[in-house]
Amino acid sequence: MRVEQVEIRYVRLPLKRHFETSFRRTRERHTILVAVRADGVEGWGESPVEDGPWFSSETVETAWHVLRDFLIPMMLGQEIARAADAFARMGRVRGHPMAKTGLEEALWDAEARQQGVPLARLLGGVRDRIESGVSVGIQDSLPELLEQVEGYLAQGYRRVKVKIKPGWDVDVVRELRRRWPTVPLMVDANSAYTLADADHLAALDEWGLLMIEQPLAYDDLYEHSLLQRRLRTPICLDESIPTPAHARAALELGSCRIINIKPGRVGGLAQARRIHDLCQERGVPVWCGGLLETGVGRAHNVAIASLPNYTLPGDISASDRYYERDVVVPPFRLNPDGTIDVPRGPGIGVEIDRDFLETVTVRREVFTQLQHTCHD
């Protein structure tokens, strides 16, 4: 493929309720979407930064100065054999794996359609249809957070997860198992405690959770170790696995016995796959987590679900999850059985829906060989 044209879009998509977690509240979606042109075919990817350095350091500002003055340069006008290869040909740059992710995922998109192939079939992926969880933030009430698990539920959402900080933990979970004893049931800390709360923590081994999703800080693997030791609920990784030598150095260690795979986290599909392929060597489970997407992600996220060693239902929620109204045409839906369809049409099986993204978007560039432009 020979990248002809990159186009870079800063998106900002109300969300239908707030999101919080144990470091912040969000009720809008920042975001850069990427457009690749290469061979006449264009390909969309998305860099899911946020307008501040909460999750990630990565902001939309650091993402949109990275890919214009240093990515999008090294793409533009070169022949790229395989979107595989794109990771590596950024290697240069060290770090700024969510501006990547929104490139290399672009050239994913295009090189899909080139060959009229669904983006999961290219990918290695073997499911027609991905199991759904969904991820519910902190409330101001149990009885606010009760009433939004119930409507998931009758939704038809697979599996349930739940952010937790200190002070909003183990009697938010007893609450819920009270209520729904089978249900499959996980908590997401980000971060949110450390090695002194060893104790508070095990006392949710007792509600039968599938996983303590990062309970400790988002760089470490040693306490990880340490903490797993002492609990008999399992400890998903998720910051602290930022490249597939992380994720080998955790296995290692024992920090984790699950690993959650978000390709923004990673650096693009090639290296979501490749911790894919470790953890599948080593018979460790993995499933994909969000960011708060919109359907241009959202669809890279489902093609990479389909691989086979995704045995956990996901945080790849249904479009109307988030958002009245999604950039892509048609919005991902939930089937009845709790599943999401994995789209069949080239690349990532979705159209952008033009006119509404141009509502959205709050500033514009684009680059050529002999042009940039800039539209604000």
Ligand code: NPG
Contents of the next structure:
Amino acid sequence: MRVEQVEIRYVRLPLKRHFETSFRRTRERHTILVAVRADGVEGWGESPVEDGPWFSSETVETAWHVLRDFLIPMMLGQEIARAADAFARMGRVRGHPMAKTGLEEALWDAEARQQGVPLARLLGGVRDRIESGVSVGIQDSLPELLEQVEGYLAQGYRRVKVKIKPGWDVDVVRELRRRWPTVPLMVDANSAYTLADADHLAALDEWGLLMIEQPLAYDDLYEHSLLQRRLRTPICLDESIPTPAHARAALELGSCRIINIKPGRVGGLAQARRIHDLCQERGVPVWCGGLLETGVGRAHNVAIASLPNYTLPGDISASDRYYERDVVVPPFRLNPDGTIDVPRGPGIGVEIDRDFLETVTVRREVFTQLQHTCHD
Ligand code: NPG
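How about the form predicted in complex with this ligand, since we already have the form predicted on its own?
Starting with the chain above, the whole complex follows.
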């Protein structure tokens, strides 16, 4: 397909309730949506950046700059045979996986729409529903956390992940287990600990957790391998796995036994699929993480999570877990059995709610071939 036009939008969507991790409290989602127009179809993707370099080193402004000045000029006017090749075509730009993801996902959506097939099918998906988990942020008090978890379990979510940090960890898990002895439960530290905390973290082994996610530094593999030897609970890596090469190294080193794959973290769907395939060959389960995506990024996450080795419930919750109103129609809904349907329509299978999107867009730029040239 020939890329005729690319549009980028800086979108700010208020969260229903703040979301707190070990590194910050968020009240509003700042993100970038990307639309590609090619051969009469339109595809959408999301660069799930934040307003600051907290989870990742990218921000709204770095992604905007890299998209506008480098990535979009590489694609405009080009004949892209397959979206699967887009990541390699952007290879001259080092890093900036979130910026790349928005554009790459938009190309996948466009290609699937052009072929009239669901994106999940184009990617090689095998499921028509995915198991949905919920991620619960750090709360001001334990009763508040218990109340939140109770509400999500009543809705049907199939596994619960709670955010932890020093001072909000072992006691919290003990309380959760007292109340729900068998619920599939895991914790996510977002790099809040060091190897010196190994004995403290080992106290979590008692509670039958599915996994401990990203306990140590965001760029570490080696110390995680030392920690994994001291824990019975599997370590799952997230931030530490930006590329398939990191995934391979982590598995060779024994740094983790599970990998959380987020398309936004690894540069899009093709890279996510590579990590999925690598883990599948080695018998290592994966699941799809989330970055509080709007319905656009959520749709891509749902599609990739339909691949065969996404065997654990992920962080793909319903739209109403985070937002009063989503930017897509229909929004993603939780079935009573705790699953989310993989859309059956062409492409991402949901449509943009254009009126609503307009009201949450704070900046927009449209690029056509003649107006912008690559800064070399
Ligand atoms: O359900 O989309 C979701 C959120 C899942 O916990 C979640 N995301 O560290 O994985 C994370 C965390 C996150 C959210 C990180 C937003 C950065 C920004």
